[in-house]
Structure formats: structure tokens, C-alpha cells
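Next up is one chain by itself, shown in C-alpha cells, the form predicted on its own.
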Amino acid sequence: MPKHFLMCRPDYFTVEYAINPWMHPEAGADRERAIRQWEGLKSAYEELGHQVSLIDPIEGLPDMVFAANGALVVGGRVYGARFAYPQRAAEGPAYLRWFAERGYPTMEPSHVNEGEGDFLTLDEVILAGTGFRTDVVAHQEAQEYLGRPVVSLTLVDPRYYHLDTALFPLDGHNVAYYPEAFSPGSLAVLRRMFPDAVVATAEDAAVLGLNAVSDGTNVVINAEATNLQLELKRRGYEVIPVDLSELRKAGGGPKCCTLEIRGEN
């Protein structure tokens, strides 16, 4: 089934501060190359039949390209983002305003959360990350507003600072994940909930291979995650490798650039 995605062109992308271990301002980033790579990701979605809407980038918000962090949209309702770092604070209101102007019911959050960076939606449950960017109380707030069960998972490796860097839904009832990114109790929960999950290697996690987008048939994934691609193919998925190496300099991949707009369901 075609999906609806919101994306933000990286017209103002740069690495000028460090708020995660991937970011090295002294090394800089090539904005034009980042734009070309982003355009390739957008084209990949459109070639798969998905709808892509765009939010205008805002000068001075270099990370606004990472649209997944801007909100969580479930059942046509929008739970807004409240960023942990002041450098990104203005992104939350900008994304919420985009949805409000288009008639979506929206909620301004009371607690720190970074949208789909830490909330990943399956058919019956929302998996929610905490430990670095999202307050666990936000999990409860999202559950109350969206009316979906939320399962909290604790992240322990600063390289995998958002849940979407360590796990992605394969479809509505299964996931792929990197075990070492999670606390022992959270890993036990994942093993119990998803006994048939795809388990990624350290090598694939280290190139943000888990920051992928699946529509249940096709998986758009960082090209360097070669072992994970082979396992996905073995499971019957079509794999679409993309190069987002420039955006990875800020800790982002395909999923970070992609906010899913889920309608009434």
C-alpha cells in the first residue's frame, strides 16, 4: 500500500554544532552533495509509488532535513516534537504548524520528545525509545493522546541516540534491530515481542543500516549496510540501497529524512 511521507530539502544543511557522536563540525559537510543524495532518496520513494509532501526548510535550522524528528502522526492525529537541544528547538513548532495549517488535529507536547526519531509505529503498538533524547513521560503522553499502546525501550549506546538508529519496522508486526543498542531489560522485551526479528550486526549498525524505511515489501536502506541487505533479501524483501553518506555526518539516514503521515485507521 502506498505511503505518504513528509520530507524537507536540505537547503541549509551543515554540520556546525555537535549534539551526537556522529557530528564533527571541524570536518564540515558538502551541502550540494547532501542535496543530491536527498533528491535520490525522494526519487526512490516516488518510484515505489509513495506520495512525498514537502515542508519548506528554514534558514538557521540545518537539521530540519531530518523530518522524522518533527512529529509523530498516527490515525490522522499529530503529536508534536519538543527537542532536547536548543539548536533544534524551533523545528518542533515549524512542523506542528505545517500540520495544523492542513487541518490535522495537533497536540503541542508537554515533555521532551523527538517525534519518529524515538516513536516507531507498528499495527498494534508504538515502540518508544528513551535514554538520550526523549523523556519516558512523553511515552505516556503520546499513548494518552493517540490511544495506542506504547512500549518503552531504553537505549544505552550514544551512537544510537534515537530509536530509529537502532531499530526499524519491517512491516506492521515485525522489526529489525541491533541488540547492543538496548538495555538488558529492553532487549529481553524485544526478543519476547519479536522472536522472528532480523538481528543486525555491529558493522551494519555502524553505518546506520537500521535507519531504514520499509513499506512491508521494499526496504530503502543505506548502501553500506551489506550484511543486513543480504538478510533482508533472504527474507524476501526487495532492497533499495541509497547513498546518504553526507547526511550521515550529522547522524542521519533514510528514516531520519522521512516522516510518515498515517491517516485514519
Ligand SMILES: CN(C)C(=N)NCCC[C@H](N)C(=O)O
Second form
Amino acid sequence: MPKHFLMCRPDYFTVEYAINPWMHPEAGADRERAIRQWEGLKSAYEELGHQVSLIDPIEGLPDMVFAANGALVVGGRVYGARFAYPQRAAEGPAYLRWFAERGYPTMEPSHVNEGEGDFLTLDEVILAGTGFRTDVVAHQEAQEYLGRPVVSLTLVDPRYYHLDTALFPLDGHNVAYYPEAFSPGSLAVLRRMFPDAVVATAEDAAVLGLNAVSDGTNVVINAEATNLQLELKRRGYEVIPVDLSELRKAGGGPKCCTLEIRGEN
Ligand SMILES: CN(C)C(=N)NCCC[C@H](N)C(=O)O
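Having seen the form predicted on its own, can you show the form predicted together with the named molecule?
Now the full complex is given, and it begins with the chain already shown.
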């Protein structure tokens, strides 16, 4: 089934503040290279037959390229984002406006949450991260608005500050994850829910290998996550490696650049 993604070209991408351990403003970032890498990701989706829509980037919002943080869209309803850091605050209303202008029902959130960065949707359940950015109360708010069960998972390693840096859905029923990113209780929940999960190594996590996008057949993944790619191939997935090393300087990977627009079903 082709998917529909929203992306934002990194026309104003910089690393000028540090709000996660990956960001080092003194080291800078190469915007032209980031744009080329982002174009490669967009082409990869289009070649797989997925639809890509674009939101206009806004000057002064260097992290707006990370579209996944802009909202959570499930069943055609849009639960807006409310960012933890003031540097990104203006992105929430910008993404919500994009959806409202296209006729989607939208909800302005009352609680801090960073969209699909911390909400990952499976067929029957939404997995939700907390600990660094998204407030656990937002999990309840999303459940109430979207009418899907939300399972809270606590993140404990600051390098894996969003759920989508430590886990990705392989399909509607199974996931890949990095165990050390989760609290003991949350890890026990993952083991119980997903006994056949792909378990990633520290090396794969450290190159944001878990920040991947799967359509159930193809997995678009950071090129450097080599162990994880081998395991995915062994399980029968088609692996599409992409180089997003420049965007990783802001703490993002393929999934971060990709907000899935799920229709009414
Ligand atoms: C889901 N996405 C987008 C991510 N997991 N991360 C990207 C956010 C990077 C940004 N500098 C920040 O720290 O907010």
C-alpha cells in the first residue's frame, strides 16, 4: 500500500543551538549537503511509489526539516505538536495550519508533545515515548482524540530523546528497537508485546539506525546501520540505505524528516 508523507526541504537548516546531545553548534553543518541528502530521501520514497507532499520551510526555524515532530495524523485526524523547547515552538502552529488549510480535522494540544517523534502508530495501538520531550499527559490526550489505545514507554538515555530514535515499526504488528534506551518496566512491556522484534545493537543505535521508515516490505534506513540492515535482510525486508549524515548533526535521521499522513481507516 503506498503511503502519504509530508516533508519539509531543509532550506533554512543550520545547527545554531543545542537541544539534544547530537547538536554541536560550534562544529556547524553544510546546508547544501543536507539539501542533497534530503532530496535523496524524498526520491527514495517516490521510487517506492509513495506520495510526498511538501510544507514550505520557514526562515528562522532550522529544525523544521524534521517533519515527524510536526503532528500525529491517524484516521485522518491531526493531533498537533507542542514543542518542549522555545526554539521550535513556532513549528507546531505552522504544521497544524498546513493540515487545517487542507480540510483535515485538527486538535491544538494542551500538553507538550513532539508529534510522531514520540508517537509511533501500529495497527491496533500507538506506542508513545516520554522522559525527555513528550509529557505523559499528552499520551492520554492523544488517546482520547484519536480513539486508539496508547501505550506509554519511558526513555532513559538522552541520546535517544524521542521514541523514534530508539524504535521503529516494521509493519502494523512488529517493531525493531534498541533495549538500552528504555526503562526496565518499558523494556518488559516491549518484550511482552513484541516477542519477535528485531533487537538492535548499540552500534546501530549510535548512527540513528532505529530512525527508519518501513512500509512493511521496504525499510529506508541510515546507511551506516550495517548490523541492523543485515538482520532486516535476513528477515526478508528490502533495505534502502540513505545517507543523512548532515542532518544527523541536528539529531535527526530518515524518520525524523517524514511525517506520515494516515487516512480515514
Ligand atoms: C522525530 N524527529 C524529528 C526526531 N526524532 N528528531 C529530530 C529532531 C531534531 C531537533 N534538533 C530536536 O532536537 O528537536
